[in-house]
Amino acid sequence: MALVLDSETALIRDTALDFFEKRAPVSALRKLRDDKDALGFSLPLWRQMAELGWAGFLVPEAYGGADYGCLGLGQVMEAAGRTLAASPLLATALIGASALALAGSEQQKAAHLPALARGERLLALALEEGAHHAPFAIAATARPSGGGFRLDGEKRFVLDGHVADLLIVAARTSGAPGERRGITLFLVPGDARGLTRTRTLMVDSRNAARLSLDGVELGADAVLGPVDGGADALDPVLDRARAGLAAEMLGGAAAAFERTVQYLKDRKQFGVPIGSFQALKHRAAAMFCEIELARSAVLAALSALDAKSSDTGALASLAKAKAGDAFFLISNEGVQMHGGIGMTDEHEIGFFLKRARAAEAAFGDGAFHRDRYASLMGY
């Protein structure tokens, strides 16, 4: 496994490192928060991500995609992460995109996958039931009704899911919650009878909703995978996410260190910079350490996923966890560091530590993953 990029991979990342330096800053995130957006990210600015063939990083070229892989879709993802940018790339082109690309039929790939890839089409996954990431914790029930199936339950922190126009939702079709068998996915639509759909507020302005599903009648051609075998189709989609998550992670760690110092070098205190001080000297380069680590888990997990290694899961339950801590850390220091303007939402620091937060919580936080690290490698 190379820890390093080659020029194609480079090329998309200091494009994109451009892209949302130049378009996305966290000023645009904080005018959709005061703004009280009703989407909760810029729509043109979607679509001028799509042209640039990022919405189709995992979508097969036989359906309009790049499929470039995981790899060059985290190096966005991490430019992204850098300026906290708010768009449909983690919910969509991610998420959305591997659960079809992975456990599709040729009708639902044929379908859904090119209107994804052009930026026409949005997908959110809707698994969580509870305040943690527990992924068979399941209770939503979905039961035989006139040839397809009923769909009942409540959904939590589904990721852009006030405004997907096609809702991915894990059901249970047999088994009882926590049990691995018996967990089926479903393509419900956006505007399906019986859905009712509740953006939440998220303290990072993330883009977040519950399901209310009461009801939702779906044919037999909505099962995505195999009918009680949901679980099998949802580990490498969560695998996925979850590196692509650290890779955004580890963007926004990385651009708060740099604010970081950048300010040790311009605050001064008895006529010297506050970096010249022995004590923020060790805890910058703590922080430095870190994010290298974090770096090397994150590539390694990304790799391991394009290259369909056997030990996928370990490694993106460790890029997780690495880029959480590193990313918890630094954003600690960061607001510590800067001092009392750190804790004013007037100045931009704060707004990494939000996302930290709420980033570590998604899709397994630290104790979930080493967890989980630790039983697939047979502990």
Given for the second form:
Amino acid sequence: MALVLDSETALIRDTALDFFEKRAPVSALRKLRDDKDALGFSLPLWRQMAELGWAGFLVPEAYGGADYGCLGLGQVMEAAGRTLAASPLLATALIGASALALAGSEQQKAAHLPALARGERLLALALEEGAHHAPFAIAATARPSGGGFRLDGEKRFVLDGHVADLLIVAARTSGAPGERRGITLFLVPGDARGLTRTRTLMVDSRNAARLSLDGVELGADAVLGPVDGGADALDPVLDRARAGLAAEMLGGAAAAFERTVQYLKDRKQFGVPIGSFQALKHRAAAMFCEIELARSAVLAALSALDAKSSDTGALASLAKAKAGDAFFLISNEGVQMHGGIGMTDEHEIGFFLKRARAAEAAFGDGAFHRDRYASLMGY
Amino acid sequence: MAELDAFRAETRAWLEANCPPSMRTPMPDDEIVWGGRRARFKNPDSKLWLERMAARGWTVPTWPKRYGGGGLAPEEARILEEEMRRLNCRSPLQSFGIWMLGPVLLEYGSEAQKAAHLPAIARGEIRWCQGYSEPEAGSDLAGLRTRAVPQGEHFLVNGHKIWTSYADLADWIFCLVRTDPLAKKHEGISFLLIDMDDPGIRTRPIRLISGASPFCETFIENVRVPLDNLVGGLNNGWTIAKKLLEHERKMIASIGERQRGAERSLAQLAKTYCGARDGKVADAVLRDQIARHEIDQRAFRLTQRRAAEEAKGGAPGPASAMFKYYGTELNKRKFELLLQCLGTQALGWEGDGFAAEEKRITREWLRSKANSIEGGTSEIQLNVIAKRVLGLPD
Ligand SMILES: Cc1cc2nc3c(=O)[nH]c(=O)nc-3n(C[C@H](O)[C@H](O)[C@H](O)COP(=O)(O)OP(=O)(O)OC[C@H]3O[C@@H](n4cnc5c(N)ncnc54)[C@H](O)[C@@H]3O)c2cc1C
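Could I see the form predicted together with the partner chain next, after the form predicted alone?
Next comes the full complex, and the chain you just saw is listed first.
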């Protein structure tokens, strides 16, 4: 398991750091927000990212991807997290590509992956139905209908849901909400009849939508992975999402921390830099430790995913829990240590606070992952 | 890779053939081997195990072979550690010589000093203690007053050290002494090696809240120390002192990881004492706290590993302050959780009514409070991180 990047992956990281700093600084997110941008991210930027190969980092070479793996994509996500860059990295390049590559049929892969890798097809996973991540609490139904299925139900917090060309919808073909067994994944075109998509404006200015499925008719070939076995297909996809999102959160936490430390050096009160006050120094030092631990957890989870090692589930939960805690702590302390200016919309530190909460809610918060970790470790 | 796999296979086979069965069981405190002229082996297997490991240089796996070490690369040393953990092998020897003095002698010692002291440490023949703290010099260590005055071929040393762990059992002491009282406080300090077999050195044990007496006051009165025992040059002691502290901090950081053979995990104890439901710890709050702790513990271990990989076996550097701080705070938290699990069974002091394991946990809980004090307090570690890692102003 690699905890130190090899030179090729380090180069990817450096390229990505430079890319986001120059082309998608925090001010770009502010502009998307203020302009009420319909897409929620910059399409030209996404095309550039695709040209760099990032859209297809998890797409096998046979389907036009780079097949570079999670550790590589994680570096890009971390860099994107540093500037809070809005893009389809998570929903499409990580989750969509993983779901198709890991669970898709030959036909499904051929139909979607090449376009995805080119940055020309956007995906979204429609999973959650309640206010908390609960991958098996699926009540949306898929009933047999004319050789195919008919989908009914409601979905929320669907990242990039209002712009996706293709939705991956989890619906129940048998069993009751809460049961692992009986969930099936479906590929649903964004313009399917009976599908209503409503964008929800989120505190972090990032994309999310509610979906209403009202008698959406699908052919049998819309099934992704095994019927009733969708939870098994979803597990590795969710673990990738958790580790990748943890990388993004690590980037956000690290950037918020660096900004805060710089402010401690620059801001003067009582005639001295506020960073000379021990009450602030000690909290800064404690935050430094949390970032270091989160970084190790993220690297371990991403490497374990690439190595397909047996404890990827535990490590993905470890990474999401640790990066979430670190981002939560640092974004809160960041605002506090900036004083009044930190409370203003004009200053950027508040954007980190908002993103921290939204990212924590996606794919399981700390409590969810501690529970899962304990179960996986046998207690 | 193939070479490492071969090394692992060899190591595993050797450990299986040579580690006595009793050395694979949990190690009670009184069977920990510290070595020294007066070492006693309560369990004869401990002696055998020490001799076998020392013969391979595996009491100090990464030290050069000519000084009694195993000459292993860092990756090999890690494999040895993993294989020992797998078999629950006890650590054959632990000592301040291994953790603290050895590494700085390797870096700053003269050839004669290395040859004289390192092999004796590796074989467990000489036990060292650490003479840093004084009554008026704790966190402000550089305020120390013990004096060493050059007189011909010797230094004449006088002073009063305190909190000297195991001074009453040690053979030699590595000491910080003031050699230039007029210089600035960091610039007048020297690092001196002193044989304690001298009537001018007296020790008085001090009892801890755990009931044990592992540390002492050490009085040094008109002790003559050969000039050759000065390490790293006159008035150069502070550099060496700080380097040694980095090694010490790295060691204390791993306090929760010491090889003691098989022990029951927090979760197992929680299930035993608090009950289980469907294979889970029944108390959901406790379960969450255990998971939080274990997640932190694992992330911490991963960070230690990452730091080792990044440093490629080099010296720890100022980040050792982070490991010291975090590792000791984690260990304290672990014991608080253990107490929470055991309830009143962790409140026994001695006698009947409490299992040996329970009483051990009680004592270790109290002992763990020292972890964030000894080797530099948590507050001092945070100061070091703020200043030397983050560059925050004074
Ligand atoms: C079990 C044990 C074993 C030990 N073994 C040895 C040994 O073998 N050899 C040896 O030389 N020493 C040993 N020590 C001593 C140890 O290194 C000192 O106790 C430690 O450095 C703290 O010094 P002090 O006790 O004088 O506390 P003080 O320095 O008086 O500290 C008291 C409190 O003030 C805080 N404080 C002090 N300065 C600052 C500051 N600048 N900023 C913020 N807070 C501050 C401290 O963090 C602490 O909370 C041992 C101690 C213990 C408990």
